Partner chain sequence: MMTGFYIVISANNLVKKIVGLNVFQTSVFMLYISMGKVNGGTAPILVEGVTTYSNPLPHVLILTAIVVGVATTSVGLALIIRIKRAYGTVEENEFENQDDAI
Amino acid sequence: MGDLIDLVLLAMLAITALQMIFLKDLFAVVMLFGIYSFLSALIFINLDAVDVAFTEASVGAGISTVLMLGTLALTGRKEKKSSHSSILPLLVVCITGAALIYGTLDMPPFGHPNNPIHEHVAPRYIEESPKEIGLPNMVTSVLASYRGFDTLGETVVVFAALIGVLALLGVRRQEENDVPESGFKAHHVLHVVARFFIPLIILFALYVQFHGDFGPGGGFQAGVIAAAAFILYTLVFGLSRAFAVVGPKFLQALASIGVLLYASVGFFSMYKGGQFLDYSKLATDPIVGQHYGIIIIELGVGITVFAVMLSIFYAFGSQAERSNIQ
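Taking the form predicted in complex with its partner chain, show me the structure of that chain by itself.
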């Protein structure tokens, strides 16, 4: 049964991807990319990776698609006909594909419990993490505690991306322009529905943030979902009113606070006599210490991801608004 679902999903995935090649309307291409992300999230669920599916659905299908649409608003939605032939790229792709398929012939059998990937640290994580960390969700335990260094690195990368985007685009504070309200902003239905939904989305984000230790979820997903709530607000009520709610300067401060919160947990555990990011020293009982550590660093990750995603959206949005005025 599971195989059948996989097969159908993979076939749909292939059709979506192939269609992307032939379409010249970039708006449709981006929407297909959103569908592609959702389909791959479904496949991840089928492969037992619920956390990954969650992230892919919120990040890949949500934020990436929004940012690409924001870019299209500035660059135009039509792709021009290409003049050069497509035979050489096709040849290169076929050769690479054949080489990769040849490589997969050596792969161990799919889903076999004795595959090499399940031999080294993975059994230890599965057997010891409930005892050492005491959290049901092993992905959170590994992410936040055993591989806390990695996650700190990712958070810094996300922060660095914010710096890059701001250096390239910058957020300009709009003076209240007297453009007549139009489009989205004039629809009363959208206003009412958005007012109803935004608190629910934020509530869900908080649930994902703090329940991530027990079920699928965590800081990355929660940050993105919270950012989605504010992006909805911005789309419906306009950029200048969104700036009044959370200003870009405040968000930039928030992004750095998240990273600092994460790093300071590491230094605090050093101060307590442990190693960097060794949460066991945070409380007298090591398991309680682990819980404190994981909650705080997940909060740091959540704050940073939320602030970075929303700031990036502001940067794209203010560019689009500027070009509309010109």
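For comparison with the form predicted in complex with its partner chain, provide the form predicted alone.
For this one, just the chain is written down, with no partner chains and no other molecules.
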């Protein structure tokens, strides 16, 4: 039954991807991108990769769709007809695809118990992580402790994305009487619904942040969910009111603080006589030290992701309003 569900979802993924290729309406393409990410999340759930599915649903189907819609506000929703021939790009894609398919021919069978991954790395984590890390969620143990360097690098990449967007667009503050008030001012029902759901979304983000040691979740997912709450507030009540609640300068400082908080755990571990990101040195009991370190670095990840996602939305939103006025 599981294989049948995978095949159906894979077929739906293929149909969605093909439809995106031929559509010229970019708004419809963005919506299909969201559907594609949601289908991918369903496949991950069926494969018991719940943490990956959570990330794909919140980032891919959620906030990425909103950011692409913000991009459409700057570029327009209709794809311009290309003046160049598409034969060469098609040839490059076909050659690349053929090379990728050729590279999979000698891969071991999917899910076979004798595959290298099931004989070396995975058994090591399964057998030793409860004794070395002491967390029920093994995914958090791997990402936050065993692969702490990689996760720090991913956090820095997210921060670098913010620098790139701000360098290209920046965030234009609304001065009084500069532009008309944005948002859905006359939609009172929408205001009431938003006021009801936004606190619940923030509460759920806090749950995901601090429950990631015991179940699906963590800093990346929590940061995205918290940013989605403030994006909803911005869409309903307008940029100027959102700036009054969480200003762009504050968010930029917050993104830096998150990265520094993560790195400071590593430096403090070295100060205590251990290696960089050796959480066991943070307390007399190594297991307790692992818990302390993971909680702090996950908080740094959540802060950075939240600040970066909301700052990027501010950049797109402020530029879109400016272009509409002009």
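This is a predicted model, so every value here is computed, not measured. Residue numbers count along the first chain shown, from 1. We call the rigid core the largest set of C-alpha positions that still match within 1.5 Å between the two forms.
The Cα position of residue 104 changes by 2.4 Å between the two forms once both are aligned on the rigid core.
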